[in-house]
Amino acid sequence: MRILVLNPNTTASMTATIRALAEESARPGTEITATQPLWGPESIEGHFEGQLSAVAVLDRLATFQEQFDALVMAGFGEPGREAAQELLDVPVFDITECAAQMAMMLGHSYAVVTTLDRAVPQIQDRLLTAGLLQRCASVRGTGLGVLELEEDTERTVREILTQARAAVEEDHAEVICLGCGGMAGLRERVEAELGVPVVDGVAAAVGFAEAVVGLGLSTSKVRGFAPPRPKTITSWPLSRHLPGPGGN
């Protein structure tokens, strides 16, 4: 079985800090392959960096040679997966929503821990859009920008720590989810000074993916992730069309 795993932005420390964790939490026997567009931001705190960074996604996934047998979309709270899922005729998991359907097979409640405040209201509709917002207890900002949790580890876990603590014991959150691909491999540190069960979306989409496609299963194609129509899509895939890696 072969996973493509897609990191939105376009930072390589960030592709090679998802893949270890992907791989690492894969099955023996499970290949990992990591990517990132061809073009795009650096890293996505916003609605303007989202979709730009899901034409980007898609666009990859339009000029990817490789073959696959599931896509994980490791951007958390990141717009694109319903046109991936049209796009691909393999299953795609989007780490928002499975980590949040994961938490919820472990606690009553659970709450997740992102970066910049104002991405807590991008992840509040994106779980809302999947039915996955009942149960969540709160979306809490470190204050760290994407970038930013790569540059001091352990000031990026106190800063995750004194919000999951506080979702734990002021909004009574019993599982928590690490809101960002670029926390991956923080999951063991917190969980071990936090006392309750965290989730890191990149691992958790993994275990999906793989038990989907060992049970044989894939997206329905029937209504609302049926192929797109055959039509002209002017300068499509747009990479083609631009110089540099993937261009001309």
The other form holds:
6 protein chains.
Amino acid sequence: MRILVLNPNTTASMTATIRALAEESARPGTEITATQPLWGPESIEGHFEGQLSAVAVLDRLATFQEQFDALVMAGFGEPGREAAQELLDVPVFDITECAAQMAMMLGHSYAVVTTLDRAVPQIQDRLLTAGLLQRCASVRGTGLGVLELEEDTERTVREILTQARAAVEEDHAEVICLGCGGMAGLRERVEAELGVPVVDGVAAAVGFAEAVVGLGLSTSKVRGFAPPRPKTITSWPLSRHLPGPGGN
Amino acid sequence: MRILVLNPNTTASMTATIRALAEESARPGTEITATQPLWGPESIEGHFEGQLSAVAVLDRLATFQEQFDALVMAGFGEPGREAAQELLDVPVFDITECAAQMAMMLGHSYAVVTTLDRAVPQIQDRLLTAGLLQRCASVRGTGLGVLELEEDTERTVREILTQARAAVEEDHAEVICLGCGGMAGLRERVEAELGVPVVDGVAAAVGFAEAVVGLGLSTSKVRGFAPPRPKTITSWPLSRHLPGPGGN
Amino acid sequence: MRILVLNPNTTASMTATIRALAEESARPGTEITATQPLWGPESIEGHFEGQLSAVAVLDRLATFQEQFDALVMAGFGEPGREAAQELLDVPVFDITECAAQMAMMLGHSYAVVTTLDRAVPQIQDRLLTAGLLQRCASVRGTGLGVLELEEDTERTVREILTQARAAVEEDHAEVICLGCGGMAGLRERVEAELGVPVVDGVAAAVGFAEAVVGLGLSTSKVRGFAPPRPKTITSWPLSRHLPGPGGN
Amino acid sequence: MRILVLNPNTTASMTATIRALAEESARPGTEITATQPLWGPESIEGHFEGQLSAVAVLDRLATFQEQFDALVMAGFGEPGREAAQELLDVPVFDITECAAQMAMMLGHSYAVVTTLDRAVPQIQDRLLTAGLLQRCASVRGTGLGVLELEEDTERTVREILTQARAAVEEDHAEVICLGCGGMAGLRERVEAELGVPVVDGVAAAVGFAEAVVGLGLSTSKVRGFAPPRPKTITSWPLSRHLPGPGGN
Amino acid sequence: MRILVLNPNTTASMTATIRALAEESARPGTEITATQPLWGPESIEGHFEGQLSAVAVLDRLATFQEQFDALVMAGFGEPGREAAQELLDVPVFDITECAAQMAMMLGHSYAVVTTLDRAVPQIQDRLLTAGLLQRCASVRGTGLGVLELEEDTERTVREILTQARAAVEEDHAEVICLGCGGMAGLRERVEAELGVPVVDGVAAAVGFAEAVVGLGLSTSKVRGFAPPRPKTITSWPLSRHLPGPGGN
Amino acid sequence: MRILVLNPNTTASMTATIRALAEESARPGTEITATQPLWGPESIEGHFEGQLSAVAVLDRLATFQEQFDALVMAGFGEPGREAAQELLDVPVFDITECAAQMAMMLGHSYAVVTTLDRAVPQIQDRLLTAGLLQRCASVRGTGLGVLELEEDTERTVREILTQARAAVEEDHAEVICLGCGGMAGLRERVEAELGVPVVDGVAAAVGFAEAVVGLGLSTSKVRGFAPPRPKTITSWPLSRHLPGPGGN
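Next up, the form predicted together with another copy of the chain in place of the form predicted alone?
Below, the chain from earlier opens the complete complex, with every other chain and molecule after it.
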């Protein structure tokens, strides 16, 4: 089976990190294709960039030529999962929800450790809408921006551990979710130092995608995620009209 | 004061309908400017089109040259309000939320009567995220598409009344919200036949915008809606690069 | 349009403060009438006094001779809004709910800063019943009694700021509501020092009343707020039988 | 021990019915005193009358000369319990909450069958505020007014059974609460015909009062129900100033 | 009336403590029978032991020869109440739920002070399932194991007070529930030092059992708690086959 | 990897059905071991049998000699998952929760179609405790007992379809979960006739177990699922003392 992993920002090094983790997580026989939008923000740290990236991701999907059996959306807290479910016949996995769901399999409550404080309400709202907030003990920011995560790994690990320990001791979380696609790859180290299970959303999403595809299941099309109705959409797909690799 | 009303789709007749209602609702001294995206779907009936329109709206805002004191987003159930709040210094009013809030001032519970069934979970999720779902008795679809609303007004009113009556009698709603920007203008007629208050989101949003602007208030910028951080966003604003009125 | 603003206690200086703020908030052409009950407690700091004042307010309404287009009930956390909705044909605005609703238009979550700690559960319950608690980050008391607020404005501002800052920093509130009619007039100063939007319920209620009346809407009468049925109520209105201005 | 049972309306025949049921429910050694307000509505069918009766009840308590060990407030869905808790040192039992609590001891979910439809949201809100709504399957009105209940007992039983059966079969309630003090006395007959446990709030409240008083417990005074602070309350108690048995 | 009180563990001294408190709480004419399982854990400190004890309790019930009018299950946070409700015709009272319900009659919110931290989520889940969590301010562990409670009463009281005070001051609880059957007997002393009402679940359950039995009510059998269907259950009751007093 | 699948009842034909489905669902390289308790009920249709089976399952685990990497508990709505999590170092998957979680990946809301009506509240409570109830549209019973499912497959499919269609059309479910281990094997046929995704909990649990084990994750042991403390548990494991294969 082939899983398409979409990094929602345009930073190629993050796409590479996410691809590496997805490949490491996949079982033999699963092929990982990782890509990123043809335009949009270099990192996503708020609603504005989240909205842009959602459409940049949909645009990438609309122009993507290869076949795949499942989509993993690798933006933590980003919108767009529902739209992709409408657009595609194959099942779609959002790393925010997959991280929370795997965490709920492992402990009574979980916490998310993410990048900036400003992302906290956004992530809480995604979990609320997904019906997964009840057992969320807290969402905590490290104060590090998305692109800062890769600058100094030691500092990143240290700041994640500080918030993760507070989540365990003060908020009574029993499992920690790494709340950014850019934290992919730090899971084992944080878990070893923390002593509680740590879940990475990309890895969780790949595993769940394998499980769902393996059972021959896909998105329900009867109501909320029915295919878009035929209509005029001017300038779509956008990348056809934009400068750069996808456009003219 | 000047209020910018943004129809999220590209259908000019709907922009005109919404403008007319906004102008009718505004008090003397309030100037209404109504516009629509430079690209995107002609109507919004699902998540995919909702996401596109959110970015088309943000794009329109990024290229809009005139000053305004408040933004009214005239898509019912559409995403993007939070992103606009990040982008703008002036307050932002989503007609979904404004309709629900005004309805809650008028009765113990309210219902929404919207277009297609497929929009129902989307609207419920918007209300949930906004913290306004508790007193929502139901969201009901008429089965009419957005552009069908204008085709046969008699049929539209009849279908709205059928669902509105069921909402009052079976779901115990005490107030009805018209759940589509394209229903603007039918409020009085539906209310007269139904005998319970009927709220139109565009009118509610204009009124609330006048109230908030009048008090000198605007969006909090301390956390969830802080301005976007400086960063590289390729091809933004999109319309600069697209064919048509905003592009090259 | 004429808005009747009802201070629920019998302290004339508070009625004057509330009137001044309402007048300042109202737009040109809106006429503010402010009054207070003919009997009852001089301040409201708990359920017992809240219940008394609710009936004193209803009694004032039953004997009030002038016409008005909307009622603003200026007690924060006090009961009685639903009863007034039954009694009146014009719409009714409770400052607790209006403050919360305007705050929800301005930020992801809000907090209330009120007088005594004992009022906190009462306010939380009003917000719960109104369906507005979900996005309430906290309700915090300053420890100052209602009539103490006017004694030393410097101290009052200081104590409000202490709790408001804690609400922003610890509880992650993005907007602050002033939780007592007696705090009317401090809004601008608190906002200037705090740096986040501060909402006063009286001002919010006047603005929302103007919006609702402007659209020709009023309370739904189909179920929860239907007019009282005809029946014997002995000694009603009470003030007809009590010593003082309204009685014999 | 002596339990004071307060019928919140001024209809003496209802006070007698409630007293009879309370006496029948009380264990040997418990003395029941039943009384009613000195003024106010003859029946309570909405918020307005509920607010009046709450103060009429508080007024009755303020002028009541005899000692008692617990108060039972016999209005279903009426406000005022919290105020009485502030005012009294002895514990206070509201029949709405006691009925729901006893029902929750007997089945997985319960329903309330009450008088008029207009009372339904009021009762739901009381249960919500009391933290007892989660396991409430439904609140259903019979369409009978409070004073109609005594007019034709056969009809009353028939209408209660119709709604109770619907609550069991359609709403999956496992226990039925009789939702009006005026239904006291019909419990056994309804239960015999229905085949599921039927709870009367007056009987439940007397039993719970005996349990709490027996353990030497009473209302917590640390926060929400602390005694009223000393202050000027003009014309209080009202009945001192009103015509009739309590006044001049 | 006769109430059977079942200590869920096999420690006879705890059965004696619980019996003594139940007898002290019962009114004249109520006969208390206290017993314990014939096999199982000496104390219950987690889910595994909770599940064992639930079946050991059901086994004890299946082989108990004497008549009784109500069952009190004296394990705090333990499962099994629903199963006993299916099995018995008489009503069943779980001390966790009874403590919470009595606490809700006495204050706006309550806290539970229990033994080990590991029991906290288990107790919260019981309260959630019972529909009683909404007004629970917190559940706090003292760090003392069940059998440690009796070792050093001074230390036990001290640790309970530490957590109870934090619950009142930080979590705003107005009533404290003692969260372990083994704390029975400390209620008065903790209450005297704490100054807020303290509820013991065994005492509350006895009082509620007296109230319910006195009214001739019992568990609803229409749905969730219908009697078990006839079927083959091998080795049941277990104690018939086990070594020791009940077996061979 | 080896997954142990535990049928909670003693009916060997159901164990065989469940094993077959688990094997069919597992990917190459996963070894399925299926077993059943050594004593207990032949089917589980209520709380009493659910509690027995939970301990019979724990007893089976305590005496099971072979190694395994994950446990799948194949009782729908049965208790005991948390206890197994305490007891085992390997992760534990309950088919109720896994079915709901996979359903939430495929649609906006889901319904469960189960055996008898009496099981409905039990299943709802499991989902509530697991934090998965928010997006559950309904739980519906077919009226068929567990052992009746295998008697007449045509009737079983027909009854499941009747309830599943009602769940889709009336309750707006977008995905159906088969709510009994004994329905394993009917998934494809029901899905084909229904036209919406149908999830079987055993298959879902096997897939999730493979995903979690593949990532090297297991249950958090820091709080709610810490290993049982050392203590005396008489007669444990029970099967050592009972007649039959495990005992003497």
